[in-house]
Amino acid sequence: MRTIAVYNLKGGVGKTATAVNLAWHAARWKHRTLLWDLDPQGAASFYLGVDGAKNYKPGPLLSGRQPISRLKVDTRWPDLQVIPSDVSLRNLDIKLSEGGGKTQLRRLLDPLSESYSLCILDCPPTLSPVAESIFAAADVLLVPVIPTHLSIRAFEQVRDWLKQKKYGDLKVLPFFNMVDRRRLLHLQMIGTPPPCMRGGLKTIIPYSTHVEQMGEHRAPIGEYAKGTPAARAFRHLWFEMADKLKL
């Protein structure tokens, strides 16, 4: 099982929309896919139409008293399941700090490899014990970056932190997201990408009202706005990512 963590230190850059749309495309191409919504806000669970999530608490989950396999919930799409968010995840940092090391999330995910070929983690915007556990569990860190100075700065902070903490084996793939070609700064940055974006993905995801409508439709964009620029872009992003992972 390959694990993709959709992450950025900065909030509001489109992590959840990316995670949900990639998971949907993976399932469409017959990859048995699990999306784990690690953000206490639970936006990914909401987008996938999951209500009445199974309540769980980080302590019993991390200790093994509550098997992770019992938390999986079906979505209305074949081959796509979700571990919904729970508000108690706000305490996950505390529980991870109490012991067990940064490999706890990886140990939880390992048994799932028998059932899934792909796990996508929708991550909260934090540099914390949760982030360290995510980095240790992931094969790829997928980083949506808006072409603005603050978003670039946040990504550079993440990159420097990974280097400092010696996560050298983690593949980091940034890509430009929420691009508005009416804005001069956006055009300048995608035309001449900053050095930190080199080696990232080539797909550019446009700013689109269709992304905002995911909350209204509670579905990935390809379900209700097929053929739009945003839907095509996420499809291209999936194929580029799948090629990188040899899926």
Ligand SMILES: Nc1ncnc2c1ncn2[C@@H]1O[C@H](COP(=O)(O)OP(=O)(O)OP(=O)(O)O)[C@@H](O)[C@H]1O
Second form
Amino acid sequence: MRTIAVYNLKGGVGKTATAVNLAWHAARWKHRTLLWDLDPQGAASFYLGVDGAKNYKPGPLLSGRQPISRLKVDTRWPDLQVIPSDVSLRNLDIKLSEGGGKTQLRRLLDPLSESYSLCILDCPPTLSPVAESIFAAADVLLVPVIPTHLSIRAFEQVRDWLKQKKYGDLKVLPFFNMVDRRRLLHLQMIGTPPPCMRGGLKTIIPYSTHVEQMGEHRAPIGEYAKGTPAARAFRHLWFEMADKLKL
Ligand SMILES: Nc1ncnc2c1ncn2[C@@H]1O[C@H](COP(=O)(O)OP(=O)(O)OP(=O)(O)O)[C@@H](O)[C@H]1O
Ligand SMILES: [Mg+2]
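Requested next: the structure of the form predicted together with the named molecule (the form predicted alone having been shown above).
Whole complex next, starting from this chain.
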């Protein structure tokens, strides 16, 4: 099983939209896919039409008293299951910092590796103990970056932190998201990407109202706006990721 964490320290950059659309594409290509919604906001679960987590208790989960496999829920798409989230997950930070080390999340994922070929983690915007556990569990960190100075700066902070904490083995793949070609700054940044974007993905996801409508449809964009530039871009993102991961 390969694990992709869709992560950025910055909020509102499109992590959840990316995680949901990638997971949907993976499942369409018959990869047994699990999306673990690690954000107490529960947006990924909501987009996939799943309401609320059942009996989700970080303490018993981390101690092994609550098997993780019991938390997964079917979606209406074959080969795509989700571990939903809700506010009960808000204590995960505290529980993770209470002990057990940063490999706790990886240990939780281990028993799932026989059932799934891909696990996608939708991460909250944080550099808390949850983030450290995520970095230790993931094979790839997929980072949506909006072409603005603040968004680039947040990504540089993540890169520096990873270097400092010696997560050298973790593959970090940034890509530009919410690109509005009418904006000069966006055009300049995608024309001459800053050094931190080197080695990232080539796919560019445009700013699109179709993406915003995921909440209305409670579905990935490919379900209701197929053929639009944003839907095609997410499809392309999936192919580029699948190629990188040799899926
Ligand atoms: N390519 C896009 N074009 C237009 N709107 C987008 C795009 N991607 C995401 N959005 C919108 O931007 C908002 C934030 O997106 P999303 O929730 O995916 O970000 P996030 O990084 O997961 O946020 P958070 O840090 O709060 O978890 C949402 O309203 C979403 O619909
Ligand atoms: Mg999110």
